[in-house]
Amino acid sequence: MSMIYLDNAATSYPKPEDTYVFMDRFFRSHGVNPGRSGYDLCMEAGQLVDDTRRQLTRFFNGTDPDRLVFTYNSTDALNLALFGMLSPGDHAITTTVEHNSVLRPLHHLSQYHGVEVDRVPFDGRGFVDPGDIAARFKPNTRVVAMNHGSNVIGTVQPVAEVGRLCRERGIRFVVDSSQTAGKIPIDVQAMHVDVLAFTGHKSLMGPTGIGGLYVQPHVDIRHTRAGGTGVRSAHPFHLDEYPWRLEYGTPNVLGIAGLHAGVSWLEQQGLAAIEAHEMRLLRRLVEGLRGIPNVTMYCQDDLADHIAVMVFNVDGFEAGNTGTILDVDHNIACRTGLHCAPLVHAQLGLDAIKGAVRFGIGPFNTDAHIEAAIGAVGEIAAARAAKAR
């Protein structure tokens, strides 16, 4: 039996074949350094990168391909906007719905360098309030960083209310879109967004190792490193234009090509047809489990506003074990523990318990998978009852 993948949260697999074929010929008759030298090759390649900057500025409604910069991925970019941003004396508000790739920046820069962090918890439907937010508003707030889409419930934050209430106090509003970006439409002017953090190797469907930020005009983040442009060499110091303000070294070349060739696969499908596609997945889902005894799931009672990940415990396992059987006897790949995200899972409860199993679900997965993950979580939910009887 071949694997049935259901860890799409984790990264998007497999990748559309577009991606594949389109690295594969890329790297073989463009693989050199771009934008060192005037060679045709060099050129051609330094081409695609500015045709991806471009794109991926239009897929997020940004107007300054410039301001598009490239990262290894949304953490890094995280770490260089927030480290970029905030100063000794600084307040940045944050919720309870991040991953480590926001709370752990801000825990280090509580802890070593004089900013003072809040952390706002979401309600009992896995929402964050506006208002709550805003109620944490200081003279001396600078950032406002907030998920887009939680990588554990999968709930959808009212990120354009919070970027309106942001934008109003001079507030920078980071957005954190790791989940979201390819599976949902993402508008940075709409959603009053400053910041917008992305990875490639999630819903983009391009390759693990690039992602990026998009940084509005009125914005500017300060130098955190140093490093080789291949513009301006002589310049003593890192150049302050964007977008080689915020890139150091030579551009993983490979994973924009996928990264490309990712985007241009999503504007062939269309995002509303994959949301579509993904969300009536997960109805039946979650439908199939809550019609499982003794299987608990987490803010899946509505699924407005909400991406097609979700996690559950089978009641009295741990998730790790759930996991294990999901793997070994069912051809099942999932996600157990805590994600990455435990502020999450404390506010639930799920800590004490090591967490939950998540499943996501990507583009390419079936009816067929869902009814065989229904099914397998049936069946070790009934051992369990059977063995604890």
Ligand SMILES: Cc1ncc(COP(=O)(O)O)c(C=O)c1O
Contents of the next structure:
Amino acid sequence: MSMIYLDNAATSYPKPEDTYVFMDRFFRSHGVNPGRSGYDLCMEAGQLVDDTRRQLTRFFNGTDPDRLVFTYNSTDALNLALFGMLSPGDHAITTTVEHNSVLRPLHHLSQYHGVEVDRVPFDGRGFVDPGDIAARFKPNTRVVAMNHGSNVIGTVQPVAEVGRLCRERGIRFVVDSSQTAGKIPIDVQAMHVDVLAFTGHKSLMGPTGIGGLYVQPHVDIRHTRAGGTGVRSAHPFHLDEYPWRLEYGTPNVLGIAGLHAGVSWLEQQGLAAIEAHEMRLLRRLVEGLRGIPNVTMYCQDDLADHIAVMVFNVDGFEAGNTGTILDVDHNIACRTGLHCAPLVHAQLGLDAIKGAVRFGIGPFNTDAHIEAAIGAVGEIAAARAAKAR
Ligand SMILES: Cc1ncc(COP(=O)(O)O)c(C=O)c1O
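Next block: the form predicted together with the ligand, after the form predicted on its own:
Now the full complex is given, and it begins with the chain already shown.
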């Protein structure tokens, strides 16, 4: 059997055929530097960049496409946002469900830039209580930075409620949508999100190297970099106007083309249909693994408010060993370890280095993939139990 790819939480693979075809065609026909000159090709390449700003602004229900800026990925986007919003003496609140793309910038800010950071734990089901966040609000709280969907336990956090509480207090709400953008609908207005960070290569079905921020019109982020913008070049400082304010140098126009095609594909399929497919597979996977003695899953009780990501361990077996056997003996690709979210594993009491095994389901997974994964884990668990006897 050819490889079964269950590592979609790391990056989606394969991409829709449309993404490959459009990128190839665009790169050959329009692979020039957009927005820098007046010849037709350059203008057309710039038009695609602007169309994609509009497309993603619509996709997230934003209002101003100029406030949709492109970055390399969500790590880059979150760094721009957090370093551009927090100053010495500020207080920031985050959670223990975060990826290092939020934890580490905030740690740097706390260690070197005089920002105080609070980390709110999740409950036994994997959810952060908005009340626990509000309980930590202080007069100098500037930012709440929070994960939308966990890349480890798959829980979808109550961001709309947290956003509402932040808005009431004038605290800026930054949301990391790396795992949810393209999986479930995101409405920055209804969810009171001030700054949304997204990555293009996961469920938005684009290539690696492209991501971005949507910054609400009432919010400003300081520029923490400076460079070429292609316009008003005589100005000695980096431009204050969006989108240039947060874009530096030649954009990843090929990545933007791929992202454009990926999002168009999602719009054709409909997010609801994709979500229903992935969640049906997740339910079957969890049910199958639940039936195997010696397999422990984490935070997978009723799968409400969940994306199609889950972690487990075979009791008595290191996650890395399970992953190696899945790969070598069963040709199943997954991810093991801490998944760049060490505090989730710490709070679950998992090994601080070895962590857990993760399956991430994508739109191209099938029932056969899931049955093969259940069978493979069953064999590994049975072999481990026999050895222990
Ligand atoms: C929840 C979460 N946030 C942030 C990131 C970082 O994404 P990128 O590597 O594309 O910057 C990831 C990627 O694994 C993630 O799962």
